[in-house]
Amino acid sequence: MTTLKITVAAKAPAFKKDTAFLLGVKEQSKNLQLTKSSVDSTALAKHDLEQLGASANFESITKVAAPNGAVFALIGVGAEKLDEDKARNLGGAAARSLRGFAEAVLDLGALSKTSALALIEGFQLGFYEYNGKKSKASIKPAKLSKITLVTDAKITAKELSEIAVLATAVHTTRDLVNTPPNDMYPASMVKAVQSGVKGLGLKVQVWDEKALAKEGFGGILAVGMGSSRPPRLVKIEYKPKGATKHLALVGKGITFDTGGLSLKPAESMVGMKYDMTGAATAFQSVVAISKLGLPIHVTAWLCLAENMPSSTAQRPDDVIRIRNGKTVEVLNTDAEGRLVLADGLSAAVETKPDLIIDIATLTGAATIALGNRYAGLMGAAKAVRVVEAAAEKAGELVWHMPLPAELRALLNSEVADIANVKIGNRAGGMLVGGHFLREFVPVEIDWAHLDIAGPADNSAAAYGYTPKGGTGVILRTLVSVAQHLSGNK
């Protein structure tokens, strides 16, 4: 992540080249009119901003040249009040668009102080360009190094720095997740934690596949025993002095998913190296809160494992133990995020937190029914209250989904205590996936499960502060959760 100068002025600074300077377009009685700045905008005056190209339509940009060899970036700002989330969408639209100039002058007029910290927050979000395996010569790199926001609001260094830890984090998370899947294995995100925790003061334990076996997570064993790289499960520990609540994190990290012996279709298969987003999800989500410096006990159980057909891969109608020693019927491999995080639910409820969330993409489901950029919420009804109110703050996406009783009936087994699945049944494929993972948490343990098969990966043009690729969804939300429950904000 390129490291971003943030400067806040009460006035705009001189023209001078190679710094773009950001406006708003608006519809006013039918007429374009700039959003009122203090940036000298008369040489823009003389000008039909139309046909200058300009539009009010919601982030579009158009370019034109401003005096001293600068540039003014015309942004639209759609017809409706300027509030924290199109502000912060608006940063994200410009930070792509504005990556080339050495610097940037954000000024969109009287914006409220929440406002203006949400489009400083969405600028470093959306900065951020994956390279991954390109050659240089394939690479253009970016020359923003500077961002002078105009604002007469007070914002203090320590807000811009509680910015930029978040936007650190979760770019961090999409690179992981970017990782091609021959680059990301268990081993190899075992070792992204182990430097990522470095100089934090966080414990990390690693359970290899033997520590797994003698210690009886028997689903995150079932699912990687068809790789040749076997799997691991990660815990990530942040225990300041003084912390009297727990939250616990459990992410699915299933670094790649064939589908198993039940194997994907070979379309469907491509981008699944985006099934590991949870595990990277609930790791950064540590760091950050370690770095903002919270006084809660946090948890992250990271369940790593590669999901491949082979000899040694597990089979429809196994049936395997897991950690809390209730026995699972798997009727389709497919459905293997379940089965690592039964593991990693099961762990978390031994150290009695006050909060246990989990994260992962666990069904298709979740987008057929929510679409690409919500997340599915389930769970007990407080933890569900904490999680909306946290996601609200943070800006992001979450749909509360039920989980009906009758749907229970489906995952009953003649020969364990559960199935996986029911195979046939494609009704309410999100809510039975949730009702599989409350088997795994004692009803006097808060718990929500996040499903963010739909949002964790945008296959489509960037929109926003969102690019295309591994999104980083929810980490926000996930640190927004640690601020109240440690009275912090």
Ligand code: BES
The other form holds:
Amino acid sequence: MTTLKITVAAKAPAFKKDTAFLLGVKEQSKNLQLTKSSVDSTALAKHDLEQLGASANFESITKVAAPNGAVFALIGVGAEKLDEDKARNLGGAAARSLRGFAEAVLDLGALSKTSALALIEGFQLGFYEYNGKKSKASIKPAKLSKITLVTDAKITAKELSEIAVLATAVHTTRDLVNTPPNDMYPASMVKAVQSGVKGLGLKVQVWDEKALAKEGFGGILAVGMGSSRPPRLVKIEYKPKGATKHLALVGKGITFDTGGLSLKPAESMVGMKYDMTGAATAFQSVVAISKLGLPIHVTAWLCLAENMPSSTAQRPDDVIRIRNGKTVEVLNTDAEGRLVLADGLSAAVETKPDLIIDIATLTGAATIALGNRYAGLMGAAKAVRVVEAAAEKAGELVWHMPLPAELRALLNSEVADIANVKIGNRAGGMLVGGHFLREFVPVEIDWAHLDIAGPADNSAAAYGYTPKGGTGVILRTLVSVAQHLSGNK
Ligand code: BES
Ligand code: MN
Ligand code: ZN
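Let's see the other form, the form predicted together with the ligand, since the form predicted alone is already up.
Entire complex below, previous chain first.
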């Protein structure tokens, strides 16, 4: 991972070669103007910014020559005030555009301290590229290594290192999610966990297929049994001394979702490597929470399986038994996420946490309902409020969806305690998924479900700090939940 050295200064440094100076462009009485800054912009003063191609449109960037071989990067800051969310996205857009400079100086004028921090956070989040298996010749590595933020705000080294912890966790989540499925399967994800927790004092426990069978994890086993690459359950635990609250994160970790015997059509199968995003996010959330040293007990449960069709795969009509003893009639093997999560939720429930949050690319219906930027949020009223507030703090988008009582009856089964789908039903697919999961968490335990099928990956163009491909969305919300529960912010 490329790391950026961040410096904070009250005045902009001198112009020099290979350095970009990021300045804001706004519209004032139909004219374009630079936002206030300490950068000497006399070279621009004689020009009509519009003639240079600059625009006040949010995130648009125009580069023009500056003295001494430096470059002005003129970024549209939009019409309204630069709040935290906008600053974060501007930072990300700048990072994506300035990769080729050795240094960047960011001077968007008088920002509040929180907006200044958000600008840096966005820059770090946006400074990401996944090169995967491209051959060396086709990779253009970023040259950028140093950022100077010009601000009067007092920003501490601790604040900067906290931002770096979050950005690293988000980048690692994206890397895991972007990894092609021939390299990413349950056992390789376990390896990634084992190497990713080194030196952090986290406890990792792994159930292989034998242990899963012995201990009654019938959901993870049923989904994984069609693959030659067997399933796993992973528990990652962070338990600092003196922690009073316990947060459990349960992540859907389908390393590839073909649909199983209820096979997906070819076009819908593309992208199903993203189906382990929930698990990757839960994993990296505990890593970040432990690096931040938050005084809270956190466990992450990664429910890992590859959903494949084969002669050993589960069949539609099978009845399986989940860890908590409930039986499920599997009517569609493509509704596999809820089966592995049922086991993960049951295991989490046994440890009696104060709050359980599951994170899953659970339904295509979530995308139909909410598009590609909002995560669907369901669950108990109190938990929903906590997650909503945390998302708001993190600047991430969640939308509270109901669990309408009448939809529960769709899952009634003649032969088992519950069915995993209602064949032919198209009403409220995301909510039916939520109803199913709810059956595995007793009412005494606070629980929220995040369906991140929409925002987990970005198949459109990059925007703000969000790249193409895996986005790492919701990780910062989960860390923010941990901060809230631990009484730390
Ligand atoms: N992993 C998919 C959900 C998904 C679909 C995520 C598209 C991202 C984009 C999930 O396992 C699935 O296949 N869900 C089914 C549920 C249905 C069978 C009730 C779906 O959405 O079609
Ligand atoms: Mn599926
Ligand atoms: Zn799936």
